[in-house]
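Just the one chain here, laid out as structure tokens, in the form predicted on its own.
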Amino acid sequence: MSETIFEICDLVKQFPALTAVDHVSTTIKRGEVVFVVGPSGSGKSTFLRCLNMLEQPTAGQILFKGKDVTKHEISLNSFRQQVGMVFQHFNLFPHLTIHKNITLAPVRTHRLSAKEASEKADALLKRIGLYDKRDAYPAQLSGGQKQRIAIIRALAMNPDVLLFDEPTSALDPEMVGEVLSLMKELAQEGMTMVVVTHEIGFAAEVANRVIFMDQGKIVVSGTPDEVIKNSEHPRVRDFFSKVL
């Protein structure tokens, strides 16, 4: 049986006019990839920011590798250096070069010394294709390359897991497939990966589970054929009905 990272328990996250995340519970193995879908404002993107604590939880456990995060047990700057955000818009420093943007956290945190650190980014730049980008600053980057070097910022910290809000929706069409392209090679490699999408063809390629939810709850879980091909569950049915 795999390492559970996340065990999440009874979740609830409360906005003074809404419940957003509505008492959910699940778990995330070692090496599995997550897509939660569902429709806009069914809660997708608070649970990912709950498991990040960008959000604070109203109520319920998230337990990150069997210590419970929202009691304190560990510090969250510890926390995050473990568990990898990617955002919808990049949240890239504009201010320093793209080899700074990667080197900044790994050096600051003291996870890697400079020499290590500058290594690690020639070596992800290398591997994107975007070396020669390294010396230049977001503002002189396509929208599909902030996003891969915002993968690979947050994979120069050596992450436990990655979690991802909807990387692909600020994006040029014609932009999407390069950032796709490698999610999937991360997850074939087996990174632990939550991905909040509305990209319902690519989560049926590469999930390994895919998790539904609407007005704030799961309402299935299971494989991608399960969930988005075969479920007889008559909201996730009329939902991919009208998006595949």
The other form holds:
Amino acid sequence: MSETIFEICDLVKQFPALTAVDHVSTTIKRGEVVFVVGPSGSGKSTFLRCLNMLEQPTAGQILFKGKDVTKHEISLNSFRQQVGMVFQHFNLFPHLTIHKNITLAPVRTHRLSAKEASEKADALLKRIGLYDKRDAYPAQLSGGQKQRIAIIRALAMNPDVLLFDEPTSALDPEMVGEVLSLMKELAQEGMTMVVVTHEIGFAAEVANRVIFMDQGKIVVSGTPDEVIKNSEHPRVRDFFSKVL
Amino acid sequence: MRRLLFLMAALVLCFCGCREDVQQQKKLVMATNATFPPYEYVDKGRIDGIDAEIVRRIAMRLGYDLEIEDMAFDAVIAAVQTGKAQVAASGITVTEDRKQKVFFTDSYVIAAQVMIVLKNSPIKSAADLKGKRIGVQRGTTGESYVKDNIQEPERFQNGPEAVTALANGKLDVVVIDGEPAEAYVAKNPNLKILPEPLVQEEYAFAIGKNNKALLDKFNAELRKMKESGELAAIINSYRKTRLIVVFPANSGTEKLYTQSVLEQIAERLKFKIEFQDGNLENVTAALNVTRKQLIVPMIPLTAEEENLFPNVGKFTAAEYVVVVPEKSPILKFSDLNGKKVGTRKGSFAEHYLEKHVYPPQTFPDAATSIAALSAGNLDAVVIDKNTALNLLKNNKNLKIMPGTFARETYVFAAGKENPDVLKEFLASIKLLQSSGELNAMLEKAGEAHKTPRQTVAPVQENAPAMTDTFWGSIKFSFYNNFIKDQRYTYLVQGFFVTLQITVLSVLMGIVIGFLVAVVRSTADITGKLKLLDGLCRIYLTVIRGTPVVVQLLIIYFVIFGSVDVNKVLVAVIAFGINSGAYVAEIIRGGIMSIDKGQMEAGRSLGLSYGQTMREIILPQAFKNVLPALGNEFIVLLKETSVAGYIALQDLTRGGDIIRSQTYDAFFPLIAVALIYLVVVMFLSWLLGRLEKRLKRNE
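In place of the form predicted on its own, the structure of the form predicted together with its partner chain is requested.
Whole complex next, starting from this chain.
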């Protein structure tokens, strides 16, 4: 089997009022497309945010390519440069042009020279058909366009893995398609992806593996067929019967 | 940002530089309140007066570089106590209270506190003061005397302000030192000084208790100056008799001639001279006080009017005669009408003929006009008698007509207590006449008149006359407040000081504000920097919880209490620190208003906290808070108007100085307000444009 990207052991994240992630352990390998699904408040977003340390875990280990990133001696910045993140609300930088949005991080973190970053940004923009928006500002784009820009902004860093936090939840229905098809393309190219989503149909189509979370715990984990269609677990069956 | 830091560094360097100066050169700082003529006053932008002159000479002899600091009177004693100044010289009266705080030198003058009242005031003597509205200058003996012996007085920052209040009917009486009182009253004909002084007092210089050595040196020098008569000479030279020349409102070209003659006389006899436009009433009013001054009314007076003056002396500078050929048909002066009359250009005779007969032909000098007469080109020549007698010695064909054609006569009037002033003056001017000096002056006056005299006395020439019409009095007031003595320069210089303080403190405020805002928000977002955050909170609480004037005074008198430091720098530090607190909270608000997704997006891309702050959060925050920041700077610009508290001559203080000279509140205050308004409007416009530019990408 291929290289292990993430190895998560007994991950716990406690907030003052609740335990959002409760002893979660799993492994994500290179090239895997893992979808995390579950009811609202099940802790799936918090779990995802722990993966790039946007949330500081309360206990447990996260090994990224063999190194424990919860330890202080690890450089968080260089770790995060290898882990891309796509947010529900895009979080583009409104005061910068699209081109600058994409090139800022690669240049500032010295992963690419200004020239390389610029060329790479242009290539990515052409690929998603938004090259004409190169010098526009985020406010001039539609939601779907913004989210696709956010995805290639993460891609421009050449990450080992992309994390998606409900990437289509804030979109108007007619714009969901363009984002999903870009994600599908990336999945088919072998990008390692961890996706938190409510798009169960899309998960069934694209995922290698689906994790069902509830109350901070992994309830079941397996192929889409196993989890979505044929789970024996009553809570899982109940959930999918409502959303499908 | 880097440029700002550089600026700060420059400020700090400048500050260190100032300190070094003190140590290397022997500098003597004299604290004074320059609104107290003749002891100290601002003349053409420089502090002059009896105190300044005595201290200047002593400082020179002791080998010091003298620096004079102008401040409020109640601050001068504090200045020597704290060591900001080594000597206070401000017409300070020796009192027991003050002796507790500072050393006094031997007294150099004995002066009186007098009462100024309106002309028609029912107050006749000190006995009438009880229950009246009494104005005093804060920190003066007048204040403590009135408080201890009569009642609580109303206190004013300086003498002119109290006198202005009196003139405007807000007070019944002003108690103030005698000599400045005379100067104040001289400028305001509705006021008078009561003949009997309220109390006598001694003036001396104050020196810090820790500086006995300097005290001894000062006393030694003062003693020497007293013995040699130098001290009396200095004081007398500042108490020069004033020659007040009053011209009628419609005076013609002869005014220039007369001015020139009297200016020369005044200069020669070491008098001060002032020119006024006005009517006879002003003239008599000015005489009713016991002042060392002579009034020269150039207004024709009837015998009855002359009787109004208790002491009048007439002086004829020259008599003019008519020279005609031996067999001339001109037999009496009225025959001159319609004839060709010649005279010396620019002479009194020219003006006289122009006014009373008809315009004469003029010649560069008397001899040429006589030659023209001999040659038959003229029918008559009018020249002064002495010159005529001289020129006709060798000319048998010409004769002098009997009688005096015109007299160049000046009337001098003195107050009723001062007949001696008039006598002395008339005696000395007669000496000038017999020595021939006066004649030379008359000729020179004519010479000066030939070339435009703009350079000599432009101010008087263009002065609009004070008239009774509404526009006339406005015009006069405008002229008096801004044009006369170039008073507008107080506003111009003040404006630049205000701008300098504002711009530099805005820069300092931004730097402090940014740093504090970043520390505070970093502590809020990441939970780090707790110690720094605590310090910042204390800074914000203290600065926002106390008035800026108090902060300014604390920085000047306490923090820089014993250091000599540029006052603009003090103001910049005070206003910069003050503004920084407000800017910090504005910017912090801006930072907190940015969606936290922006920070997460930056961090998730592997940017550091600092990079994200700089590249992503702060630019957006800055744009959001720009209107609030702009507002803060407008507030700051106006707040700098309190810089006058540490005697900085900013715009507001510039207006105050004009008010203290003209006793007129309207124009100086309105002008100051307008200047602030225009600058604020300009700033608002500029900010509007900047906002628009930053909004382009939304």
